[in-house]
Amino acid sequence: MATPVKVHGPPLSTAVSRVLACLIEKDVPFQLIPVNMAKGEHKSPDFLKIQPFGQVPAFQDEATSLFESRAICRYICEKYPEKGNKGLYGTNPLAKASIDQWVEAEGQSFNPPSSVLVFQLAFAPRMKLKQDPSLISQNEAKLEKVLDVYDKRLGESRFLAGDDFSLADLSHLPNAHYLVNAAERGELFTSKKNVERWWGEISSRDSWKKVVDMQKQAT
């Protein structure tokens, strides 16, 4: 590959966590390219070339621009099939199909409720906001019913699209990890047994190790 692929956006930025846990899985070359939120840089006309919506991560792979996570994370799996983890978004149309449902049910189930937390319990204090409590147990109580029907399936298989640790698991980590690790909402995970065992699992990976001591790096 001639020149790295290149990721806007802070670390710290869940989007961006994703993106860089999956380059990091398929062992592909990346520059990581800062980016001041607080500063507004995500609103400048450069950065609006390659992201429109004004928000991160954007995404170069020399001529090509993409954004939106998780359709980095599967053209990245797409692009170079034979680098790093080579089923990480199946080898064929059924496991990708698979692992499709479950990237969606994180996209539109889990992601919801769990950013809702995430940003109350987790940025909010940093920034100097006040917490709503009512939002707060409103989707609690949405993340449970979601966890209850992970728990169910993580009985019947290893990971959630099946035996194989695969982007469904993967666009995962962000959030929950900043309820485990920054939110002191780990007991909606650890309060189910397959859930806790599948966290366990996939949060111990060494790709999301090192995602995690950028995040660090970056405080």
The other form holds:
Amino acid sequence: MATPVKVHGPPLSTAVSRVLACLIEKDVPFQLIPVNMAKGEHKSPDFLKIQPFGQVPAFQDEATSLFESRAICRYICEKYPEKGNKGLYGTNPLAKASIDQWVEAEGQSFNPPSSVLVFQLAFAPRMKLKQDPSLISQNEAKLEKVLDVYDKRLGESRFLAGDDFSLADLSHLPNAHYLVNAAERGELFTSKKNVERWWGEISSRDSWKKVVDMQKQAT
Amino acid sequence: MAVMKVHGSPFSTSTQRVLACLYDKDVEFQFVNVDMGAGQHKSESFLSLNAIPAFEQGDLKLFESRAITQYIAQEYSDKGTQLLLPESNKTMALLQLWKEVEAHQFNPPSTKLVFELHYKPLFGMATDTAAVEENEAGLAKVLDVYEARLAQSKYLAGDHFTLVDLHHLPNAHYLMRSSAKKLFDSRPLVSAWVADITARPAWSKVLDLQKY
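Structure of the form predicted together with the partner chain (previous: the form predicted on its own):
So here's everything in the complex, that chain up top.
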């Protein structure tokens, strides 16, 4: 029987939870290996061997060692096409191209402002760090513009890349979840009709609920 | 197959990324110049977070330069330069990994530096020296990782030039013509790698488009 894949990192990390959501959607068994970031484990020489930027997650599938959550997700989908959700990364080149486009949009346009807001509003207070109000308002404005584009797109298409839930939608779950549930920014999503509908659908997927449970158990 | 069209500006780094890919794949395409001065890239006909580059082939419409290059590299896998590592899931995963590194580690600080050191002077705007310092420090850390990586493999993702290296071309090109050049010059393997990738004929063809 194949060894379960290994994911190194805390489930509370947005990038780690992106990989966990993908593994659960694909029904791929995994072992979650804790990394104590408060103690700086992610900067230790041993950890830097598997993630040279000292960030989480790191991932291993037998002899294959990877990092960067979106690359790990694509690898899982390509290596296990017949497992779990078969259409998660598309079943033909055109579908895949559309999914790639929206994963890039997530990475280039949604992630930067939402990451800043998640850190400033959800993590900084808990870490007793000072917030930066102008950084918060700048990034709220940026994120609003992004979600305006999403609202138009989601008026034409049920999910971002097409009619089916895909890696593109999944990629948004970690940051959006914190914005809605830990940063009191739910209105960003509920004030736009199509975005609200989309958020309701993707956040109620069984796979995401399981990730949220893992995050709750970790606190 | 329907003809490929790229809408963009030869002076924009993200458009250059797509053009470099098309030239390296040696495939025919039509380039539709978008005059950024005339505000064309803001018109409603481009549904996009970043309106250029936009790509069309028949019914397929794509934006995001890295999704466009991925599609072209895959669809025309047997033409021109092989820009992927299709041998196994593992080699493809390494390609995806280093593509993400360029997008999330190299791109942010280098884009900010190109904006401060190349575009701002062009538009007669004042460079923010604090931003330059901050981003040079950030980029230096990334290039340290690259220096270690290039000791293990000739190019970032493996032993031949791929999409990963190609994606760096536009920002690397402008940075090598700025004060940030020192970050590359001081790292021998990175320096040799930049010299190699910017000398590719496909990249010269992209720069030629700026002459018209």
